Structures are given as C-alpha cells and as structure tokens.
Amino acid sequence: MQDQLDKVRVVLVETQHPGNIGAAARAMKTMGLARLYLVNPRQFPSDEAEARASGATEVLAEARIVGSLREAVAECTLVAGASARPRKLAWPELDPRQCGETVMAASGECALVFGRERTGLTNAELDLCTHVVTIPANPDYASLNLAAAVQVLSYELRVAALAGHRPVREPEAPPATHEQLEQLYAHLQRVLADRGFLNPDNPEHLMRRLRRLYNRAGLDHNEVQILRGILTTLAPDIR
C-alpha cells in the first residue's frame, strides 16, 4: 500500500499563511503521504508551521519548494487540482472518492493541487490538470479550509489504497508527462496559430478544449511522440 502512496505529491500554490502548510502537512501525515511540493509560499519555512505541523516536521523538512505549478508536477501523469467554483467549460471532474481511486489506479507520478486560501486555483493553472476533484460541501457554507481540503482528498487516497485500488495492467508504453504534454500543446498552438485556425484574439480557448480532449484519452509517450510527429510533417518550418 505504502509504494502507492509515496507516488503521490500534495502541491500548495501561493499558499498565504503559514500555518496552513503546517496543519497540511499534519493532514498528509496522519494518511501516510510524505511529499509536499510548494509553489511559491509567501512565508516558509515557519515557527508557525512547525508548530501547527504538529509533530509532522519531517514532512515540512522535505517539502520542495520551487516556482510554479509546471515545475512541480513536471514528472506527473495524472494531475488533479481541487476546485469548488463552477467553470463555463467543464474540465474532466471527480468527487474525493473517484478522486482515490483514480489516482490509486493510475501508474506513474501523480499529484493533488491545491490553491490559494481565497481564490483557489486560476483557470491557467487548472489548464495544467488532467482533473479536476470538487468536495460536495454545504452549498450555503462551501468555505473548506485548504488544510481541511487535504484531510479529506488525503483520507480517500489511504481508503483507496487500503482497498487494494491499483494499476490494472502494465501500459504498453508509459504515460505521458506533464511536461511532454506541455510541449506537445506549446507545440500544436504554434502550428495552429501559424495556419491561421485559432482565433488571434483568443487563441486559449480553443486550445483549452484541445487540452480538455486530450486529457480524457490519456496518452502515453509514444502517442504524443506519433502526434508531434504528424505535426513536424505538416509544418516543418515549425517545431
């Protein structure tokens, strides 16, 4: 169960008050996860979290902190961050128990994102997800502390794990990265954008439905080698 769990890292953005990442990391500990990635953290490391952490200090010890969400979920090919506002285009979406079990099941590195205290995650950093896990909390009080929030995606992923929830077969070639499919969507828009079939003036929404597509097939490596194949072929002049 343990090797399930440690391939998952919890990534906070911008998280605002230190105490926060503390009683985050007292959340993971209690379930068994131990890799906290922060991007950017207006203030860390902190007497505070050490002292909200309580007693999970190895966890803040190790936490890695770099300077976006890209970097900090390079390596993964499932990526679910957490949302509860609504979206006018509807990103693949899981409650916390599908969440587990997705991730469980998924081979490779995953990561559950996590954003800011008062205005969660930005429609550009979800474009970086694969998923997106919504809480189903009281619609008239939906306001879940972010530690709160960790607990519970947290609890799922043990749940699932304990429940034996794991790759059901090897996969003939490995997921695809974050990174890969970012250079595969960088690389689409510019051949798009060159043909003139995306709009100039607003060229992201369009490729956030492309991104949207993409993500529910789940490639692996060698898919995405084949599609910038297909596209070095049509537009050489362009990689």
Second form
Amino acid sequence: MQDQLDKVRVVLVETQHPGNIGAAARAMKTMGLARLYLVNPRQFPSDEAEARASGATEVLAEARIVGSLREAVAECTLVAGASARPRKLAWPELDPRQCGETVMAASGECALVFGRERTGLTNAELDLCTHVVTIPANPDYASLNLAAAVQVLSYELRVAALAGHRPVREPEAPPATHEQLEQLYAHLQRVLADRGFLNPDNPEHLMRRLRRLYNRAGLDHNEVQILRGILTTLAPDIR
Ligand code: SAH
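Other form of same protein, the form predicted in complex with ligand SAH, not the form predicted on its own:
What follows is the whole complex; the chain from before opens it.
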C-alpha cells in the first residue's frame, strides 16, 4: 500500500503563511504521504512551519521548492486541483472520495494541487490540471483552511489505498506525462494560430476546450507522438 501512496505529491501554490505549510506536512504524514512540493512559498524554511509540523519535520526537510506549477507536476499523469468554487466549463469534477479512488487507480505519478489562502488557484493554473476536486462544504462558507483541505483529501487517498484501489493492469504504453501534453498543446496552438483557426483575441477559449477533449481521451505516450507527427506533416514549417 505504501508504494501506492508514494506515487502522490502534494503541491502547495504560493502559500502565504508558513504555519499552513507545517500543518499541511503534519496532515500528510498522518495519512502516510511524504512528498511535498512548494511553488514559490512566501516564507520557507521557517520556524513557524517547523512548529506547526509537530513530528512531521522530515516532510518539510525533504520538501522540494520549485518556481512554477508546471515544473512541480511535469512528470505527472494525473493532476487534481483542489478548488472550493465550481468553475464554468469545468474539468472532470470529483468529490473527495472519487478523487481518492481515481488517484489510486491511476498509473504513474499523481499530484494534488492546492491554491493560495486568499485567492485559491487561478484559471490558468486549473488549465494545468486534469481534474478538479471540490470538498462539498457549507455553500455559505465553503472555503476550508488550506491544511484542513490537505487533511481531507489525504485521508480519502488513504481510505482508497486501504480499500485496495490500485491500477488494474499495466497500460499498453505509458500514459502521457503532463510535460508531454503541454508540449502537444503548445504545438497545436502554434499551428492553429498560424492557420487562423484560433481567435487571436481569445485563443485560451478554444485551447481550454481542446485540453478538456484530450484529457477525456486519456492519451498515452505513443498517441501524443502520433498527434505531433500529424501536426508536423501538415504544417512542416511550424515546430
Ligand atoms: N478563497 C479561496 C480559497 C482558498 S483556501 C477561493 O475562493 O478559492 C486555500 C486552498 O484550500 C484552496 O485553493 C483549495 O486548494 C483548498 N480548499 C479550501 N476549501 C476547499 C474546498 N471546499 N474544496 C476543495 N478545496 C478546498
């Protein structure tokens, strides 16, 4: 079971209060998670984080500090963004239980991504996620403390792992990583923009729909190569 939990990284984006980083580390350790990624934390390392981590200081000691969300999830095949607010044109939306089961059933590296205390995750950051997970909370007061949200989703991962959820079988080809998909989307966007298919004033709109479409398909490594090959053949001048 531990190897199943070890494939999961918890990513905290631009956390403002170091105490929340410590409390998140503690929440993770209680559920058997160990891999913490911090995207541009305001203050870290910090005594307050250490104090709030209680006995989970090794999770902090081994935390990776990175400069962008994209870097934090580059090798991942599943990226679930935690958001209190439901979005328009939502990504496949999961509740915490489905999130635990979906992550445990995924092959490859997985990430749970949490936003800033005040403003959460931006739409551009949610674009980098394959799923959105919302904790069903009081609609008049739906925003949990960051570390409390980490606790709820980590708990559900553990429950799913204990129940034996795991990848059913090895896929034919490895699933595409986040970075491979980002390169495909960038290539597609260049070709579509150059050929006048994208609205130059709002290219994001169509690109978001295309991301959603490809996400649903669950592309593997070979399929990404095929799609990029098609683009290169049809538009050899654009790489
Ligand atoms: N005011 C922010 C919420 C920030 S809370 C907003 O409206 O988006 C900090 C982070 O905790 C959020 O970005 C999210 O990742 C997580 N979180 C808090 N409440 C949540 C909920 N009900 N469901 C899912 N994630 C939640």
